[in-house]
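Okay, so here's just one chain, in structure tokens, the form predicted alone.
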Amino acid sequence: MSPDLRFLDIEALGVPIRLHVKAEPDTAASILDELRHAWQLCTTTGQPPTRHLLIWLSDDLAQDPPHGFDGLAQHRNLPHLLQIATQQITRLAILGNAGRYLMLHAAGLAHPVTGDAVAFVAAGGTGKTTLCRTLGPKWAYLTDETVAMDQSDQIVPYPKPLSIREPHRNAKYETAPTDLGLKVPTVPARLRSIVFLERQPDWAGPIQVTDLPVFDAIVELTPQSSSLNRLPRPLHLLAELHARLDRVSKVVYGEAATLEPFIADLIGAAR
């Protein structure tokens, strides 16, 4: 690795990752400041990095990470570069936890006092970030991307920056959770419910909630999980999780704000 690269250490889902920034010196310092702010809630606990990501502001797009790096984020445009970096950090965090945690493609909110949490499972671009941005300040923010939990259903927080599209701009911007009024829970978070999101923008009525039996829940969960096959007895694991949870449901809705009473029923009233 080039010794002139500037770097920042973070932890994503407990995986220590070193972010190496390659750019002109003044630009590199500015990028590091943006990364430090955006990732301020994913601070390192001092473990040596086990993954290395190269973040390279460049017109000359490469195909593969250089030797010594586990991932590459490269783009000529800074907002796009930072968005790609977030995607690569998530990828490295998931790879680092394969076979260790059950990981769902989901947003997570928790009650700030009890730690009771709900995972909102959905494919990318279907409402998880908007839900966290809209309702997260009323509870506690765990993640808008990956809910990872151990065998006791305790969630590993992943309070990553949120990709927010600003009006009249083409790119999404990586926004620090604190800039949106989001805070992490001060107590350990434990999963109590899973909700599959189905947002229909033209939905005008009240939310529609359907509780899912175990087979239907497994069918829905499997494609929205990461490295499930690396866990022992994965289908049994999902069935046992379903039995432990208070509720596993699918909800059809139009606007995120309409979910507030439903979330309050699941994990307790907002603060």
Second form
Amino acid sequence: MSPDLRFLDIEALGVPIRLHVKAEPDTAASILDELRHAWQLCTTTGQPPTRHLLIWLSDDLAQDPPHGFDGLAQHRNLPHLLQIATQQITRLAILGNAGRYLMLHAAGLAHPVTGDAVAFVAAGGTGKTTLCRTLGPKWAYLTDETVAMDQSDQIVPYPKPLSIREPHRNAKYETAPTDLGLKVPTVPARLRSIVFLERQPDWAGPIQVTDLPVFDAIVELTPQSSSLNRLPRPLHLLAELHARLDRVSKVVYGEAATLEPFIADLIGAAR
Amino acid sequence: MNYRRVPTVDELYADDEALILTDVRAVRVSGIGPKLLAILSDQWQSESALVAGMEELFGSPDTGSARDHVVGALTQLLDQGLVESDDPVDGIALAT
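Could you please show the structure of the form predicted together with its partner chain, as a counterpart to the form predicted alone just displayed?
Everything in the complex follows now, all chains and molecules, and the chain you saw is the first one.
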């Protein structure tokens, strides 16, 4: 039987992306089902796709995307394949918004009623997903990866699946936000605070919060932003954002759950 | 030796500090660095011209020589990748 090619349309940060799945027919159908479930909060609004990603379950590894595709996710192992697909979708979404939005490498939670939002800035693998998984159900989920906002600080939600490592299993699994009790806000989300996460696993005391002056904040933000140079006068933009926000802080903590009162102070207790 | 600024994306000045965004990162400049950056341009200028320009605009330093202050600041700006010199060893570019 020859490999089957099926597709699913999603929108990531407003970028319409067609996910093309290539695998044996039965497998392709189940991969498509997994993608449809994992990306259920990023459904298409009907825009025709402007980016095409090939998701290919295969032992053979190609170097570049085939002609007609903007990205390639390829692996022989399904969980790894889906994780690579998520990374590629994020890459295409960021590329599609370069010069349009300020994009921070951050998780985002919002108050479900007011839309007041906080961005938790951190490098990959340093606590964003765990924070969303732990505290996200108490507020509304915007993203665990990229906070993108327009000039009025309105955030474009990117409620992507979360990569979760299950106990006793090596691979991370792309998990639908709804499976973790996460919901997107029903009102527009507007950024009110930025918090730089500094998780120290051995940290046992109360969380330590330090407010950052504007230059300190910009120096920290710059390496955690995407395509910043494509925005007009980016340093001035960040300085003006700093002035508008309620707080820009760094927090040292051990466990994500201990951040709950701090977040409630920033955007209000939710439920 | 001659010096000139390298292109930047954006610059922010406040009090005695500056933040300079290059293609790769935001660099913080303090001390007399921001004043020196204001005098430097994309045209090559000699060390002597820069010392004279600093003294003319901002006066002599309270302690030490103006030349020592300027050379120290230029060395720092070179290290930070904000300035290049025509020194083939320490500088980034050769004068043409």
